[in-house]
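Below sits a lone chain in structure tokens, taken as the form predicted on its own.
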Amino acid sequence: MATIASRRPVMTLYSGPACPYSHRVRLVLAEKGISAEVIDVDGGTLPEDLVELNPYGSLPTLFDRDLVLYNAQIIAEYLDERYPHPPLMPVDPVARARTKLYIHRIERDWMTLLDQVAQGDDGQSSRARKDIRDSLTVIAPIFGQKPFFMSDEFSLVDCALAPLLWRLECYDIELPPQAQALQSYAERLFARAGFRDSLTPAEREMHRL
């Protein structure tokens, strides 16, 4: 008997329309010009699919005929493979290592204390608030060296940035001027048209057009 996936005729994504994991997957697939369902999941009973096939009924999900991956960064980077072009990792095994590492950081430094902050709880969100804040500050002059993270193209790395820049104002976290390089960054980043197809009603109001 076939799978619920399996009887999917097309890739199928299951997204949080306000989860930055969810987004970056998004955003992948807006950048490589994927086709695949994508369907909100906002609260309340987790579809079918979900319940059956990944065990910890987490977002985002991805169904591929027979494969289902819950994890963004996996996710991410099956899509870079399956669909290589435009690429969006490094060839060169030493370059794909470093972007691996950029990611991991971003999710350890960074993302760990955007959740703290979506969280709500007062002393723990403030607390995050400032340590994003800061830790981005103080990285900030090396976004004014390139064009994109690191690098002259758009990679990896930059869709997994740019889900946590869109949500810094959304979480009143403003960066000072000393950042400014950092906030071009940005603002490359969100006028592409990959970012702005990727973004859901309730992305779009997280943030003034």
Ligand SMILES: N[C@@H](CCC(=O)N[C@@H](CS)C(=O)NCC(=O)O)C(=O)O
Given for the second form:
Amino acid sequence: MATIASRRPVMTLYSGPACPYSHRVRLVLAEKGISAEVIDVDGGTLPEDLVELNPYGSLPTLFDRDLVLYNAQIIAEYLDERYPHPPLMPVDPVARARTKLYIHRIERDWMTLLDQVAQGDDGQSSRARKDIRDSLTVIAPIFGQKPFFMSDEFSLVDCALAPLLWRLECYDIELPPQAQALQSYAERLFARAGFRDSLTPAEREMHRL
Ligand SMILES: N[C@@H](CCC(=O)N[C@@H](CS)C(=O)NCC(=O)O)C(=O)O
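Having displayed the form predicted on its own, please output the structure of the form predicted in complex with this ligand.
What follows is the entire complex, opening with the chain shown before.
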């Protein structure tokens, strides 16, 4: 049987409509104006291609002709290299390495906690909520220094942070007044046309505009 990779002429993304990792990739697609078929996979049975070609059966998964990619950051970096304009990573190797390290820390320090909040296991979930709020509050002043995360240009770091910040309200994570610089940064991201275009109907419900 033909796989999705050989059947489809355009790039195809299997995406979770409320999944923050899929949101990151949808945001990269929207910011770069890449046309791709985005297929919602919402619980239940996973599409056959996904089960066959992604050993983890995880979302997001991207099919681009013969290439099957999973892991949001690997997909985001591939898209940035395949569609260089506008660039979402610096060119200089040192700045690139720093950008990748920031994203690694977002994954390890915050996305892991967000996953725990989403799982909704009582004790663990309320601890994770508090840890997210406290660590974002500590780092908040950094967001006042530049328009984007440690940068004058919108980058893949912002693409990793925006889905997390967008979900704070629906997970009852309220930032204190000391985190104003972070709130203002989040509003700058949410006002972008690319960000608006990246949202699914389920995500539009997550946050008041
Ligand atoms: N590290 C993965 C995490 C993706 C992830 O956890 N996706 C969730 C949906 S939000 C999923 O597919 N969970 C099912 C699974 O991993 O089997 C990535 O960056 O893509």
